[in-house]
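Only one chain is shown below, in structure tokens, and it's the form predicted on its own.
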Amino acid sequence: MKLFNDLADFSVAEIDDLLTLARRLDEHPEPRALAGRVLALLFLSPSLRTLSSFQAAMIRLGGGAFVISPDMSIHGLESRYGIVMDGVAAEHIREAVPVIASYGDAIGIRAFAERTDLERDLADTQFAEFRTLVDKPLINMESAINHPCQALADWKTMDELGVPRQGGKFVLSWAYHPRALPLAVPTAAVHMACHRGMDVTVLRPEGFALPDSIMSKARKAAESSGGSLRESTDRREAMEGAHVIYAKSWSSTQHYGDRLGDEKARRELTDWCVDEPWFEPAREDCRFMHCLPVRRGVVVADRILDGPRSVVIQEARNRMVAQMAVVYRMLRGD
């Protein structure tokens, strides 16, 4: 494996193979499997789980990892081309990325969406540019429009819970947040559930539809895997018989890059905070999923997050376990 950028690049059988490897490595550790191997980690956006889970994965397999972040390691990083660097930034991405990659056997890069130009972010332009600078195996640790590491962990979590693929009902719900957030996690989540063969509903208020290209890609995955995809603004109807509700906020694509317009669009939507009444039409064992971090009392009520429905800690641990399989396959191959 030379590139882990999008779960869509892998068949269901290949994903199952990765998750079988993840379970094996978790149950039967191989503490010398990656001895002498180094994973370079470049974080252009903040992180808790992604940073620590990749470090832990490499340590458990006997390898090592180092972390570079502009805020803690270098004096600013410039990404624009064709400019005179007489400002704050002391390093350009065109030198920084290949140098960092040269110190490792593989590299992971995390860079959030710029959230000014929707078409640029949908094309994942910045991450595509990073790919041209790297001649080592590359892991997408979250880009403008994708988060394959989170999607793989979420797939594993639902397998562990016994959530069915065919006939399993997955609700991806928009949730209130005071700020406009990127599209990467909802994009990865809706495609993952469709690729898994589930019946997927995107529940969201007016003005917060996911872009057509994201929905089209997910719909094709559903057709190939025997699932389905639809949208709803009706909370009760969407939650009918649901096995899982996956909550996540995202920007209004009607006001993408327009902070004031987005704020106005979400101002009256504070009731989109997941709480027990949401689950009344769902299955009794319906689970609550979220990628974390999550704002208590804003995105979800404490009694849900701390109650038996929540599997967010299990999801977070599965980040490490699933990523162990990714780096193992990437650096060993067998």
The other form holds:
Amino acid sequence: MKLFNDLADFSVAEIDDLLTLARRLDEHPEPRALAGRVLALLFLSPSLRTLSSFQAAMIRLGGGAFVISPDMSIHGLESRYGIVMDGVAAEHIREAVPVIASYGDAIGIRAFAERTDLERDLADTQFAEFRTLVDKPLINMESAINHPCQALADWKTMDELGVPRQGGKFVLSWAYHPRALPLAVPTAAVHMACHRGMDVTVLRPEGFALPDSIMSKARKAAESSGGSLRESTDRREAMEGAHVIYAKSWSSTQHYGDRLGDEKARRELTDWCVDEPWFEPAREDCRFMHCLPVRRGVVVADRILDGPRSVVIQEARNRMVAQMAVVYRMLRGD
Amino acid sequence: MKLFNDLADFSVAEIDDLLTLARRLDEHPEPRALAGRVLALLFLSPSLRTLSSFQAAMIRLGGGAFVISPDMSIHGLESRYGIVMDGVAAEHIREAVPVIASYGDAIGIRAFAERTDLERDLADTQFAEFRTLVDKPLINMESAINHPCQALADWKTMDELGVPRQGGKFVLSWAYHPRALPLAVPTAAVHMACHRGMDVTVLRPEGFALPDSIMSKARKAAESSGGSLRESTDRREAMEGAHVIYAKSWSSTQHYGDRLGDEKARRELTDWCVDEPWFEPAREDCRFMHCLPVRRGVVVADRILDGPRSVVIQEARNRMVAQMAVVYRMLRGD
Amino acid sequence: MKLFNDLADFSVAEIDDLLTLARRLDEHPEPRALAGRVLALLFLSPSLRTLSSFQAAMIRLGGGAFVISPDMSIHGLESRYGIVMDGVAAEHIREAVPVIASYGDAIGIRAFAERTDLERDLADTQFAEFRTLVDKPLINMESAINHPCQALADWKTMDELGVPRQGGKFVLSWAYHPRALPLAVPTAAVHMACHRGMDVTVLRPEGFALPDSIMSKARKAAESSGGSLRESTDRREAMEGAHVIYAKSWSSTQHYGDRLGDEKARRELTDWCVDEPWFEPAREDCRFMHCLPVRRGVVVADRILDGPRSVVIQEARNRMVAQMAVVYRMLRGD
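Form predicted in complex with a further copy of the same chain structure, per the form predicted on its own context:
Below is the whole assembly, all chains and molecules, this chain first.
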């Protein structure tokens, strides 16, 4: 495996194969598998789970990782091309990225979400530029429009919980958040659930529809896996018979890059905080999923997060386990 | 071992056993002992020795550690319960702590010292909350009221120096510092010396007595180990025949959480800076101990720190060696 | 090897021996060689390549590293002696350095460039003080006046490129930069090229001559290796027949520590930006070298950095490979 950038690049059989490997490595540790192997981790925006789970994954397999992150006083990294660098930034990504990659056997990159130009972000332009700078196996640790590690972990979590693939009902619900957040997680989640063959509903207020290109990519996946995709603004109808609600806030795509417009659009939507009444039309054992970090009392009520519906810690742990399979496959090839 | 939170949880025989293991691992390295094992390290307040020594300990045993610290832009961690998180903090410790623990085979946590409510800190309320969030072996890397890793390292240091247990005279002395510091180290040190069976004197100015609950816990340990505990405000009398002076500044418990009151109480106490004349009534070979970091010329004179009495570097190195035994016992069980 | 502080401490045969080991470890990994061994890394000024490459080097050899850096809230480290520490700094390097060293089998230190007193920096006074505080093998990860890891990597890079030792023409050229930079890299580079037996020219504007002591040390190395050293302010003449141009900005030594004087001296020198016309009198395959980070459009034109002349990524990767040999030799002795 040379690139882990998008779950869409992998067939259901290939994903099952990765998850089988993940389970094997979790149950039967191989602390010598990646001895002497190095994963380079470049964060251009902050992280807790990704930062921890990749380091832990490498140690468990007998290798190691090093981290370059925005917390470090690395003089700032310039990413614009053709610029005269006489300002604050002392290094350009055209040097920094290949250098960091050259110290690793593989590299993971977390991009920063630009959120100024929707078309540019939908094309994942920045991450595509990174790809041209790296000749090592490359892991997308979250880009403007994707988060394949989260998607793989979420798929695994639903498998473990016995949430059915065919006929499983998955609701991706927008939730309130004080800030306009990126599209990466909802994009990855809606595609993942469709690719898994589930019946997927995107529940969101007016003005917060996901972009067409995201919806049609997910719909195509649903079609080939025997699932379905639809949208709704009606909470009650959307939650009918649901196995899973996956909550996540995202920017209004009508006001993308326009902070004030987005703020105005969401101002009245503070009741989009997932709480027990939401589950009334759902299956009794309907689960609550979220990629974390989550704002308590804002995105979801405490009683949901602290109650039996929540599987958020399991999802987070599965980040590490799924990523063990990814790096194992990348660095050993078997 | 599931919990390393308080040296009081261990008998003298159990401590001797840990120190024997520590010495063995130091003299006969076992670089495969913890292959593939991960120690999660969560710092909620800054650190140098603890940060370095736990990472080094894990590498020496063939495993590894990852670090989450307040230096990282992890959006701030909320710790209050029942709050609507619409401010700066984007993640609650109720998620962050179990997630971080889920990536490790054990977790070490350094809490932040709240220092607003003495009763709350004496009960180590915050650390007790962390305990409920973790189902992995847990190490107290300093809490509001304890520092068992420091205590174990100090015990080991005195063993190495031949400082007697029975009949060894240990003076814990308050020292001047421009800021009101936590009670964790003096609490751990006074108990450790009593538990070791020593004759212990707490030397401190009026207004800086240690709280009753701390003193009575230490006194109980002294009684069962054949030692003794008393207090003094008279430097000369306290230092009579001392084997060890252990210097540390701490808050005035009369003004706990009241920065101005504390400042006023300590203002006239700048002569509580350990210097050679202090040692006149002590044993000729009386040692100077301190947990570091230490302010030169404020807590202790340069000539003491740079002279033969000082064993502070040995204490610091013993942090790593003692912690090797703790993680070895936790993660291997033998 | 107890100290890696200056390439001048090693004969050409010893350097060849190190580079042979480096190549061997790169081509035939030894992921068990340093099992359980710890490299302590102390950064007193920021870093990207050094930080990453030493960690990667240790992982590749089966050991590990921990990092203490100025990004961490470690309360600030005091370095002045005899001072009363009642200000911000809570720890003195006289404690911090030996403690950090005590956790490692070897220690690497990146000093901060003081740049106030030229004589003090030329004597590498600060790094010499660090040496007295450490009783472990010590690596200079860049000091006020040296950067032996960079020099070793650059030597290796030229070997790989087939740049001849005897008769190889090496131009160290000053380049424009908005800030007054340290002397460490140009000092290390000019000596390295002379020590390698090359014909070396220091190309620089008036007012930016390297100090006499640096030039005479390099000249001595050239004499004993069969090379030569001269200075020039004439770009065309300096570049005649050059195999390599090594670009680097540095402070005006006439205005050392005088920021405004230096700024005035360099203000008119923005045309010292390496670009294709510079290469006209050089060999057709003349290479561009730089230690990175480099400011595009300021120190060097994009088309050079992105073109076939540039070997900066290879130089950076060789940092890791060269350092593997250094730590291997230090920690195994064979």
